[in-house]
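Just the one chain here, the form predicted on its own, laid out as structure tokens.
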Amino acid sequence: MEYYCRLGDGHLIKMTKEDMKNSIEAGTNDAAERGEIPALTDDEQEFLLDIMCNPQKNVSVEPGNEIVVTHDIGTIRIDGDQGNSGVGIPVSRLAGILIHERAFGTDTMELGHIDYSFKPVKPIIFQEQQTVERVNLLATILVLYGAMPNLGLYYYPDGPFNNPSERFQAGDVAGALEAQEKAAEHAHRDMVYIMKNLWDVGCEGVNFDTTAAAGDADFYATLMATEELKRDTGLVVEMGMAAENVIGIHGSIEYKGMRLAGLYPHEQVKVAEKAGVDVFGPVVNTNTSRDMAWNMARAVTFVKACVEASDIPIHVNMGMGVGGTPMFETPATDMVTRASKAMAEVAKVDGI
């Protein structure tokens, strides 16, 4: 007998139960080897197999195992175009938040600028203050302000500093390292400036989304910004990562004695805790050429180790090619619900 499954790019395929079992074993072993963490137990692998072989199109958790949902660029899901997973409905960001709260029953929501990076917000901070005030007057649920640290915007031609990739190619290693350190300093300063101004008008929290997308210096800047904001404000800080492994573009930058390059989720969370992060969002990347049984088992293995290592809530990042879901702008609910159930009931995450 064959069961419906998908490849990591969302393509619908069929697999036998034995093939799925082998994929689950291979996926968890891959994560265990890379992260130097325990593989899933035989019982946990069997549980994942039952989820994948469930004949229902969509699955759910047992009553009592429900978890909290947080969003990144949530309002843009409505008024954005389909290239950004939106549906192109022309509503304001405020209306989008209220729709999520009052129609969709969302646990939390997020306000973000359409560009969704911190650097472009700085010139329009006063307009964003007005928006935050209006949102807080009308919304009841927790509303975070979200954006990406996006260190790449600080490099030429978008920013004032040399592009590290170009400097490395030219053999100027010292120049590449210096450019990243200067960019991190400016990004840290901009994130703090923006969030302190929003805190002044009642902003409740911040979501540093896609942290470390530009490597270990990007991670460093966000950790430093978190530390300062937790010291000087009462903001709730959620930090969502960009990848399962911090890319060492700088390679030697450290935070409180911990070298940031090469850290996996169970190590990333301990550094985030030191900075004062309140909620951590680990990422596990989807391999588009492997089946989703393999991808899901691999993702759950990494995240389970992260949950066990963590002293703060874990809201795993899922969707569009991370967290055991296909790499597709609007991932099919059959795989999304299976991966979500696995994260809730095997990895024991606090939220998604």
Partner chain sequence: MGKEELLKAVEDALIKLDEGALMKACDDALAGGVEPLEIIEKALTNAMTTIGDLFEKGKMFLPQIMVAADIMKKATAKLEEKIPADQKPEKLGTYVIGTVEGDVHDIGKGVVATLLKVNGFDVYDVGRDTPLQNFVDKAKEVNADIVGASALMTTTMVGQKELIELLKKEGLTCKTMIGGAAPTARWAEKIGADAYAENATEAVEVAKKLVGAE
Second form
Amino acid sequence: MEYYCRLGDGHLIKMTKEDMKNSIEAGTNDAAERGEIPALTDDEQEFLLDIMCNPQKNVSVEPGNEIVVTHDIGTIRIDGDQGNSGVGIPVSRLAGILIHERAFGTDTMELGHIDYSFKPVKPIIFQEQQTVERVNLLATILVLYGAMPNLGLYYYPDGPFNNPSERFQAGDVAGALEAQEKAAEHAHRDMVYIMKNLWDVGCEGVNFDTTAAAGDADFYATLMATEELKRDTGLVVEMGMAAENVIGIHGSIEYKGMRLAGLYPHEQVKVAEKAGVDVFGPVVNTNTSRDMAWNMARAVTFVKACVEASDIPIHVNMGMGVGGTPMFETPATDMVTRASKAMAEVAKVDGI
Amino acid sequence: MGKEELLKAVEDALIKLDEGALMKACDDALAGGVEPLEIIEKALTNAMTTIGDLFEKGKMFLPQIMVAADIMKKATAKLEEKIPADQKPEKLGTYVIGTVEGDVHDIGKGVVATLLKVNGFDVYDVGRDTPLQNFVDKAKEVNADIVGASALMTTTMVGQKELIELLKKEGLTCKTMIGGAAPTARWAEKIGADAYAENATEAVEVAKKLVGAE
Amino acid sequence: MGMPIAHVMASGMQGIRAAGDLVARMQFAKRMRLKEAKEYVAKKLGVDVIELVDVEVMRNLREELDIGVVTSVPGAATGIEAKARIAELLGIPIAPVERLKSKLE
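The form predicted in complex with the partner chain, contrasted with the form predicted on its own above:
Below is the entire complex, every chain and molecule, led by the chain shown above.
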């Protein structure tokens, strides 16, 4: 007998139970080897197999196992019309938040702007302040302000500093490292400036989304911004990562004695805690060429280790191409609901 | 010490980024009768593959890879002195790489370019947000073996399709590779790209296969 | 639909349809893990933990406490008014409520 499954790119395939079992074992072992963490137990692998082989199209958690579900970039999902995951309905960002609150049953929401990086917010801060004020009047749920640290915007040709890629290719390692250190200082300053201004008008918190996308210096800038914001404001801080592993583009940057390059989710969260992060969002990337049984087992293994290591709530990232979700802009609900159940009941996350 | 052990010593020294040990291991291998070309093609190349794997797993970082590339270059130069001119190893190939127009993402493409370079490709990085014609012009100028196009987003990956069409229209016969966040192997197949790679380390292996080096 | 609604249907606490928003607030405000946050909110509401996601229970309770309901009810608290009551109910400061208070003082 064969069961429906999908590849990481969303393509529908059929697999036998035996193949599915082997994929789950390989997926969890891959995570265990890379992260130097325990693989899923036999019982957990069996449970995952049951989820994957469930004959129902969509699955759900058992009553009592529900978790918090939050949304980043959600306002843009409604009115975004860039051909990505936005559906292009011409409504305001405020309406987008209220739609999530009142129609989708979301537990928290986020306000962000269409570019979704921090740096471009600085020149439009008054616009964002006033939008926060209006949202605060009408939304009942917690609304964070979210954007990406995106250190890439601080390098030539988008920013004032040398491009590390160019410096590396030219053999100028020192120049590449210096550029990243300077960019991190500026990004830290910009993030703090923006969020302090939003705090002044009543913003509840910040979501640093896709942290470390530009490597360990990107992570460092965000940790430094978190530390300062927690010291000087009452903002709550959520930190969502960009990948399961902090890519070492600098390689030697440390935060409070811990080298940031190469950290996996269960290690990343401990650094985030030191900086004062309130809720942490691990990311595990989907391999588009492997099946979803492999991807889901791998993602759950990394996230479970993170949940167990953490002293703060873990809200796993489960959007397009991460957290056991296919890399497809409209992912099939069969896999999304399977991943959702697996993260809630095997990884035992605090939220999504 | 047997040949395999001598080659292993060279490989280990490079992985450990120990320049002194690498030079000594190369001398020992030569003194032990191992052909210099074999030292390059087996020990040094294997070491760089291992280093790529370590990078992908987060156990080694870009600056260290640059150090590895630097000391490998020195070791290769030393070994090439012992190789007759007509037997010297050729460059793996010429690779033109960039991120397609409309997409400003630079980091991933830069990592791939760096790894290709340290693994022996002649790399020409045409940058990010790059007009498609620039890829074509550079490929013609340097007689590229491979043109690689990166796109992070679903909105910009269509540029990869247009690039492949443009390369064909202009009569270029070089191989094509695509990568990024949203592109997949299925997308590569759909648009007629010769190859797709999931990450930077895989990109090096795929590129080597495309030029017949593996 | 594929992501936001699918997750809520599969595993969500349903926001202001039930009590998901309140549990989330405790996670962010006090760094409570899920179990602790659920128990804290249930105690404050005087319900069993399982009832936090029971819309039949929570719909009526939310209206009674006037902390915001998902449907449009004339006179029922929304937005900043609902948040002010939630802050009091949960015993946590909510930034826009604090700001409003300070502006009125």
